[in-house]
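Next up is one chain by itself, shown in structure tokens, the form predicted on its own.
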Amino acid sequence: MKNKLTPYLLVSPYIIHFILFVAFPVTFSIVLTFHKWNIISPMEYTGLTNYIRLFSDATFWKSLGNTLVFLVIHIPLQIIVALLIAEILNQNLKFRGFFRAAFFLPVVVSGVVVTILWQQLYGFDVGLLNRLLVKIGLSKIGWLTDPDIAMPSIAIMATWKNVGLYVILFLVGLQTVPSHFYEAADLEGATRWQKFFKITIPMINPTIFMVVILSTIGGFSLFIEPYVMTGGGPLNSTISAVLYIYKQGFFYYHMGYASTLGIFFAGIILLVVVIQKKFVERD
């Protein structure tokens, strides 16, 4: 009997964690989508009212569009910069270990701290970036006050914050490419770019796929940056889907509607990841 129970006892911490922190919250969220609840009053069944409201909520679709704009800028920039840095750090450089640690350092720094730092850099009047522009004779830029520039500014900051993680992942991928492929290419007279596109890229395809998926999920989870830097402004140009869901739940106490938005948004993330998986793996 003891031998039969041992495997179940060993996996019980995970099972308990899964039930308490995954299965129950997700199930409760799905139930909430059919109710109106402000935490204080009892839940009131409303049927499909929350879903009907979702499809007519212009602000939510605006937040979803903002998130997609962020992803379109952030993911390619993240992949290109991370792969470029990883390729450089994979060479025989002096102080290579120091540079690897330096690029990874922002990843372990608190997101709020990094966001406040970049908020100061982006400051319109006293920000370092605008002061440099004025010194070289250019006009100030409303990095966080111009609706057309605010989201790209946040995307650049998020890339700086997270690129170190993807540099490490790409480094691991690059170091698994067999060296004899490059030696054979050298004998055939291949150029550096030919080796990169014909050998390196195909061989690290699984790593690229993983980086794309992680960047996508991380981008869809955009919250801290707009919450701290702009609060979703100006003119809702930086309000992300997660920030909007948070405001509905914890600012206005529309818990049922917030759950509906969350479930719908999770479905969108799943759909995007499945499509990415299909195309990246095929290529």
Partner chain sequence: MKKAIFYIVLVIAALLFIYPFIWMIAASIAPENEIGTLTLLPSGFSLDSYFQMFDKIPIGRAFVNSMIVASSITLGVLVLGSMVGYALSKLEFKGRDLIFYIIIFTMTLPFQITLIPQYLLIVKLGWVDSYMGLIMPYLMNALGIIMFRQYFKTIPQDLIDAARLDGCGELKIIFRILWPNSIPALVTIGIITFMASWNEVLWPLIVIRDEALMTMPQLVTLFAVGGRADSQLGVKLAAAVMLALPIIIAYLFFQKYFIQSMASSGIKE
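I would like to compare: after the form predicted on its own, may I see the structure of the form predicted together with its partner chain?
Only one chain is given; partner chains and other molecules are left out.
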């Protein structure tokens, strides 16, 4: 038999990497939450100050609320649009490959590019959408300038960017539904909608839950879209939790406080994902 050390040598890069870039940062992050530190001057112990501040920090709660608004619009929209397109693509149609590739295009392109593009579509005076609205006799919408509309606008854009991936996942799911289920339903005289809601939806439930979990995790990382598009405005209506943590850490150099926000937010993410997973297992 080979040297007993060999397996350990093979996994050692992982262990070193884990200690350096996961274990140490997580531990240090917890230590930081009890301190005030701007990197330059020495660390100062402040007890629970950061946590107390977090609970009374209106902007942080606003950023959490914004992230929630984003998720509440983004996830259902994503599922409905992706399922609809997947259902159509699953019919025996020509050029399926082409359509699939077209919907997938925004998935591979950088979020920065997508954001720059949609900034033009959403422009108030010269944007394509408002021009169309004016043309058909409606008034302009402040897609990115109205605090009530800006976050939904970003959620629509994010759906456009990601939906292609979920179309593919749903297509895979749809192909696992045995065709004799539909044949039996046809014999019973079921309508298209009945088949969709009574057979398709229950059969692809696992895929739906997977899409919910994946887009929840993705939605909680929302950063570049508001950063480029609105900078978090108007009136902080699009500041996401990650954008706020970024600002606290790298604009103001509040390392202790930013760590506290990071840990608290990560806790919320884990909690939400665990609840979602429990929901799936019970099902």
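Positions refer to the first chain, counted from 1. Whichever C-alpha set is largest while still superposing within 1.5 Å between the two forms counts as the rigid core. All of these numbers come straight from a predicted model, not from anything done at the bench.
*Asks:* Given a core-based superposition, decide whether the C-alpha of Ala23 shifts by 2 Å or more between the two forms.
*Replies:* Yes; Ala23 is a residue whose C-alpha shifts (by 2 Å or more) between the two forms when the cores are overlaid.
*Asks:* How much does the C-alpha of Leu10 shift between the two forms, in angstrom, given a rigid core superposition?
*Replies:* Its C-alpha shift, to one decimal, is 4.2 Å.
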